[in-house]
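Just the one chain here, the form predicted on its own, laid out as structure tokens.
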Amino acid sequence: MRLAPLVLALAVACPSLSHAAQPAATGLSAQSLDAAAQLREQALADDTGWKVVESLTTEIGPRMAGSEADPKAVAWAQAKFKALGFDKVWTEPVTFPKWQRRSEHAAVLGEHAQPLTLTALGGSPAGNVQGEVVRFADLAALEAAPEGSLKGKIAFVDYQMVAARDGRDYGNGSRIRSRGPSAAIRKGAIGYLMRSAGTDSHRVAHTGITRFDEGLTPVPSAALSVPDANQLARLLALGKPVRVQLDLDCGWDGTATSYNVIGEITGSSLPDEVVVIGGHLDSWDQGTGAIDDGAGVGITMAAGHLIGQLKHAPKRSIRVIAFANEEQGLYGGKAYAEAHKDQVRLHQIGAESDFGAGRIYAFNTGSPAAEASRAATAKIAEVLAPLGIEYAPDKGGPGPDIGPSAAHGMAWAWLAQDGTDYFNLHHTPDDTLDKIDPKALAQNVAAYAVFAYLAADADGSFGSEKKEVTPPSE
């Protein structure tokens, strides 16, 4: 007899078999839902997040991954975690491709000569170029185009990105830079231009990274500020052709190796299982990274913190990740995964903030066995519901730089954010720290700790277990 029939008969003779098998319901002790409250409305009137991201901003500023402020920035996570007052600090090695920026330049050529403001994407490679620009409503026009009807003209595709709190419409605006650039040369493109992919009326562009096709030759490929999209549009409506000529001097460079900073407050009973939450460290190069995403590793990091001045520490530990190179590629949090895949079951949960400084709105959590923790969950959403944030089950989904550990089976928490102007300043000079808003960052710390508190002193598990699925998308 094959066993499963027998474990079926055995289960339906036996009552309590059936109820055995399944996991015992994750429970969260008034002792802990009180502490969490206590914990919330501490962390509402602390300022540790925005000075942390203050230092960062300031004292180290822009740091794409694998420039001469790259180390800078790593060296600057050790020292804050240790003044912090973390219990444990240490790196671990993320290498990748370096790519740099050095200069960029455009402009409209002959009876309407101008400048453009542009920004190389990321993995552009150099180039000077001069064509027809031929103009695209979105990336299917673009790939509907004729074969061979781009041949020695600059590619431009000018769809206009809509705001939302969720920022859902990013996945068009990503999809034209990354796989934009590679349609256009399958066409013959010798150039490609974009509107950039934000939400911004500003004369600032938004850079990020974009891909090519094996097989193709790149073409140098750059996102034009708002404003002028809109300029270019205009010169193309009035019937005539329109050259520009574009200079890129940036592309690839080698490799480079970064760490993936960590701190951790050791729990008080068990310590080897782990509450992970974090940021990524780097920034794109135009502005200083305030909220994308110094935001994140300073609301992670006062997170953490708080929890470590509490008299009563919970029971597992709370790791807290500074993620070395998201912008290019997630590097960071896929290295991270890869080295603890076998470790899984040891992952509690994890979060990443990830989406500026906006205030938190909904929460959810999830995994491969996620129904035995829902309760739970349940419980930590009505410890947040005073900070204006709704339990909003069978939504969400990982961070990007958890999303790998995610793929793994570690179970995701997801704090949603307000990004409704986030794609107003998301890779770009206007990346700064005057975006902030001191006190909706203080909001986002409040949520982080208790999340995190409760999450690790929670009787059971949010269901993290080793194996292979694919997590939603947030």
Second form
2 protein chains.
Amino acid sequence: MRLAPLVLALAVACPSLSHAAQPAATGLSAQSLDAAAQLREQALADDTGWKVVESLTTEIGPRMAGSEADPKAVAWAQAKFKALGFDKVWTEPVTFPKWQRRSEHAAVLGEHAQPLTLTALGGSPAGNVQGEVVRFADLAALEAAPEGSLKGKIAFVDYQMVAARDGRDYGNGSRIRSRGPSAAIRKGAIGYLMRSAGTDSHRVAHTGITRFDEGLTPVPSAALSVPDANQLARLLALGKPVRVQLDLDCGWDGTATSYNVIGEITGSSLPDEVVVIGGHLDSWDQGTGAIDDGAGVGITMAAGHLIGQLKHAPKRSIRVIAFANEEQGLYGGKAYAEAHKDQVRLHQIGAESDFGAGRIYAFNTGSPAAEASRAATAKIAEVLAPLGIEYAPDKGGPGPDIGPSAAHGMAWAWLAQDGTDYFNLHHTPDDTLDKIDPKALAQNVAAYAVFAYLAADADGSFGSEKKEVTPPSE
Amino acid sequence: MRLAPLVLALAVACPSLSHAAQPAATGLSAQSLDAAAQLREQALADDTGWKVVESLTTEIGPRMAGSEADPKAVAWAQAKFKALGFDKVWTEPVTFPKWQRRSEHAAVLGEHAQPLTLTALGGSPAGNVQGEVVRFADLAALEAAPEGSLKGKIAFVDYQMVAARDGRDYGNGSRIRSRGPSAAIRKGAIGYLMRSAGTDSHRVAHTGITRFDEGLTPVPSAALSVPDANQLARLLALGKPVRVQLDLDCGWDGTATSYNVIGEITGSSLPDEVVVIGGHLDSWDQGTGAIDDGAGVGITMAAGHLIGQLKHAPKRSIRVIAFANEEQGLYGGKAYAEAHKDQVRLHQIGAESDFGAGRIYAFNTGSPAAEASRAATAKIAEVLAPLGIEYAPDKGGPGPDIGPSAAHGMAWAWLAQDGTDYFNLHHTPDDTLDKIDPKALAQNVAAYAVFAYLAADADGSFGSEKKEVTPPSE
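Switching from the form predicted on its own: structure of the form predicted in complex with a further copy of the same chain?
Next comes the full complex, and the chain you just saw is listed first.
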């Protein structure tokens, strides 16, 4: 009975230690909750998020990491943070190998000659190969093919991704993209084709990073649009050999340096502690990166901006990060985690918006020591409830660029977006501004503003605690 | 009172004269109507139409007039007619100028540099031009621009087509495509861009034939995808000059000869008289020509096939035509009209299916002397009614390739398809098999089978009557 007041006193005196052995429950004041509810309504009526996405996708457009547009995007983000009233704006360097796409063509040869719409997978080498196509229903079927059975042939993994609100089938789609080429090479293949990891029915192929296992010689690897995969499957079903010519001009070319661009709204009483929110600034090259991830940049910049406009700043600072090169291996998120690994306990919590622009439907937080903040998380969820968001205890996890920091012990928040349509557009030329519903975007801004404000103004932590980690996987 | 029996006697003795000064009403026997109703139900349960479209779009794929795939499509159509049991199969030559598309690229230059997705308009010359873009809301605005005001510039007509069941706004879209380039050249433009004549929101541009008025030097002319037109309009709205580089490699190259491919089901008592139905065999090059016009070929081949399977053939023959090169100027339809202009009265009636694969919702017929067949048309509509088709007196007109024959006096039927979604796909890479609903296609087959059977088995004509004509416009 005597211990509790002592812990409480410690917690008040040293909030950053409040996650110690027997922490007090993290608190949210009535005043803070009221302010958050007002902020929510204000954000719903505000179009800052939309304007930011419009500006980025229009004025910069595609901005693949290492491309000519990459530094333009970095300059744009710095200027936008400043224009939106962020107190501090800076950049942190991120270096990575540079991959370039120059041209890509493919065609069925022979009796049924016709072109195929496809796109090189990120990381594919250049090459001009011609061979008979061998179809596999999924990755397991390719992996089960006899050794050497694809010698001189082109593997085709024909798995159709299924749409779901939580996008869970992207597990299959992204595995086929990342592991398929190496599996095909092991069987002797000279080229790799996959049905796009997508749920649309348009002649736009879905790119995305692939990798080749060490010791293998990479082969040209590409994704067919869904209608083209259907067409190739139908041609194969005719029962005669189908030969395809695959011509890719693309490949790795040295390294490039880009930047995580960071804007901060300074906290009132604990300015060195930060709530991190963000999206990634880079995009793939064929769309204009609207849902992936102009939306995340716009949502979190707008949320930070709206908090910055309040009369009374929350206790802690709001740090908005536009991460560099997420697409090719979380380079920005890894660089941030590495640069800030000794400041884990100064990071109250972090969340990335990187699953499109659909409405948020669920919320949760997590950390190495989450117990004390469970009630606060539920309270935040109550303020989010009018947005159609439910509290989902024990669900979720950190967004991609938050992952490396979470691996170091940083608490994370999960604001789950409806991704039913996400893989209609993801990594395709169709990822353009017109696909975003401004009202859904404003709902996202409202949710991020509420969450970030309350987390920043809380009495006590969400359980960030430094831990030793094995390097996060890509 | 004595005249009527005489006319009736003449009509019975000489059916092809039954449209004379005071013709008897065209009749449909109860037996014929019963057979048509049975045919309708049989067609709804039959997948021949689907299989024909699947075969054409898969085995041949894109088949632009004059391309390497064109003779393959001709051979395919002959073989398919034979396989479907048509009694007579033949070809009639169609010669036309050959246009080729090789490559097409465009990009915004300068501060907001980014690529644009577009496609050359059919008939565009090759060229590499660079200039400031001047936007016009519609064709009238371009035509109203001061003389010389576009010197060294690129015109951009930014009209957004509106979707409608009857596709009526294609009037605007196709005018902007056919007349816009000449209007731009008259003002001094070095290049022409238009927002695609389309109602979708995908990164697929809508091609289609254009032409240049005599005495003008053609300039590179292309259509931007709808999202790219949005993007260009937003960039222009920033208020600074926008320069675009337009690189098209395409153009005319001599002439080519293709063929109208014709299959006939022989009539029982008036085999020299024919009901013509058909679609066009050619397609644009970027899709696989599923809705434009694999569907029309499949619907009418299947309708002819099903009539050919009946125990009792209708009186007249069913002639199914897969027209050559509709897309670049109705060459197949014009060649047919010219070759058969002295047989107008042997043509009972004609109809082309060339508005996609949506359900038919209305029916009508017309001719130079339609009065006597009004009641028969209404009777046919009654048999069509269970398909959700209504009789629409005084509406409609001949399909594109029927137009030139109708201009010579051939009666036409109008089976109006729901085209609400048609201009989402029309003339784009997205015109692929997966866009066709097999049930809607079967409804079309049922309607064509009913109409063709009853028109072929009618007592009396639909008013075909040779007339002197001015050449039909394209």
